[in-house]
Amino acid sequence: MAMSTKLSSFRLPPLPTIGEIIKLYNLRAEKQLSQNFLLDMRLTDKIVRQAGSLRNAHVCEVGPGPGGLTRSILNAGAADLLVVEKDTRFIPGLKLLSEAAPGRVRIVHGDILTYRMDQGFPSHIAKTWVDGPPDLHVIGNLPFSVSTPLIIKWLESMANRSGPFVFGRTRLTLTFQKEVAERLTASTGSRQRSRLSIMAQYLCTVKNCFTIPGRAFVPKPDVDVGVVHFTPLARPQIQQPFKLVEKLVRNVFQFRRKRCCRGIEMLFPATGRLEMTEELLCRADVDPTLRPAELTIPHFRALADAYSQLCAENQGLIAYDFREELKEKRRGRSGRKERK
């Protein structure tokens, strides 16, 4: 009986439905902010279950909107829920939830892209990186417009052990457009293999949990939505700075239908480009005829290590950007035409 009482204490009291909250506060999804509401509590409960047990956990919810996912997180037993919401219109509805769960909800009116999550939770919940993940979860039904830049930002924070990762290997459960979810989890050789695949998978175990049909959202988006779960690896598969890895991977995949050597060439200045490309591929022992999607994480590890060596041997190489070189050439041609 005591156990039953304890379990029921996590459940929220009777509240207006999410649909009623939307009507009560005259809310509507803003198309320019790529907002889509998920009203079905069975689906929000299913998203929350992908995070694992939230009993007595600390949780940060990104962009709670009208609060559907928020309710599921609270009903799952989270003891401390920090919600970060940029849109002022949703704050009154979130305050209603906060009052229904006294002491369990903290509301931050701000932008998750700039919010200091490392300051949002007590230091005592932290675990060392080699230990298991801390009892802290990041969960969010992300607007499409922010999902890709946000996961890249968090992957960099993961590599640097900053932001939500000062507490250890914090787990993420997030929604993305189905196509983006497939890229994040794509295997070697698949059509969806991309820069995102490598950047996520060298740092995390990434799981594409399930797909939510677009018709489940209000308003209905043109695409379906994938729920993806990330658990940071105790030891990243590539031991090089994030910026170096990101630069390498971005260059390789810019010519995804060509041989990998074509993108690798653009890591080097025009003078000596072919010789340095050949040297990099030789040191990494990577077949130059492979397509970008055919390269494995070990291939990228070898390329990153070899590129790091070349940068150490050639001053200024790490800062080289072929786009800047192209701009300089165009400016030079434009200047010559004007003089004529």
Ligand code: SAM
Given for the second form:
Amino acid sequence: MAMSTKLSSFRLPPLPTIGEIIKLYNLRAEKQLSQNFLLDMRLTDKIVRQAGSLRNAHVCEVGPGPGGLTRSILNAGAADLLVVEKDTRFIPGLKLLSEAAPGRVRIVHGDILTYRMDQGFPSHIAKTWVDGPPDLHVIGNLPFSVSTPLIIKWLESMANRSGPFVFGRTRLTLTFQKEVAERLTASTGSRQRSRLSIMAQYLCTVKNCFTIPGRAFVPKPDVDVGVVHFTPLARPQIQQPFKLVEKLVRNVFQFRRKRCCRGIEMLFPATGRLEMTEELLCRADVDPTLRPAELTIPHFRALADAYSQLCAENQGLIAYDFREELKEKRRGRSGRKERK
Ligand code: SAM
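Please move on to the form predicted in complex with the named molecule, as the form predicted on its own is already shown.
Let's see the whole complex now, leading with the same chain.
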């Protein structure tokens, strides 16, 4: 009984519905900003449940818009909710919500791509990396044009323990276009296995929680939406700098239908390219005939370790980028033509 009284104390008082808020503040979705709203509270509650218990937790919600997901986060018992919204039109509606939950909502009018989340929460909530995750969650239903660059940026922050990860292994619950959600969680050998699968899975446990059909959003986007949950691993599966892993993985997947050795070759300058590729594959003990999608995370770990050794032995190798070499060649050719 005491428990249910406590839970009910988190719940918001009666408020206008999200549909009414949209009408009241004339919050027409901006197609250019890919704004698609969730008005069904059963769905927003379901997204919030994927984050785990939010009772008394600190939460950062990215892109709250008219506030459907925001209400579910508050109803789940978050004690401190920081919302970061780029579009000014939503601020008055969010203020109304903050008045209904006194002392529990902080509103930031800003861009999540540049917002300093490391400064958004008190340092006492931080846990060491090997401890369990801190009582801080990041939750958001963002436009797809933002969620993909944002997760790439946050994976790097995770590797460097910066941004949301200065507080420890902060968990993320975010929406993506269904295909991107599938790529993030794709297993070895699957059609969706890609650069994003490796970069996410070497650093976190990634779970594709459920799919929301496009028709659940207002206005309806052309695609379905996947809800993905990320928990950073206490020990990343690859112990090399993020930039080195990113370069290796980008090169391997650039010829995704060819054998993996084809992409690996491009890590090395034209002179000695084949010998260096053979040396790398031999040191990593990886079969050159495997396709990129067939490589496991341990394969990538062995490749990253061997590539790091080769970089230490060959000055300038880490900075080598075959695209720069191509550009140089093109410039040389057009220069020669002009002189003729
Ligand atoms: N969370 C709301 C919902 O589920 O109904 C709104 C979702 S709508 C797809 C995305 C929201 O993110 C919009 O309110 C938009 O203004 C906001 N947004 C877009 N880009 C942003 C950015 N870079 N930083 C913060 N908010 C952003």
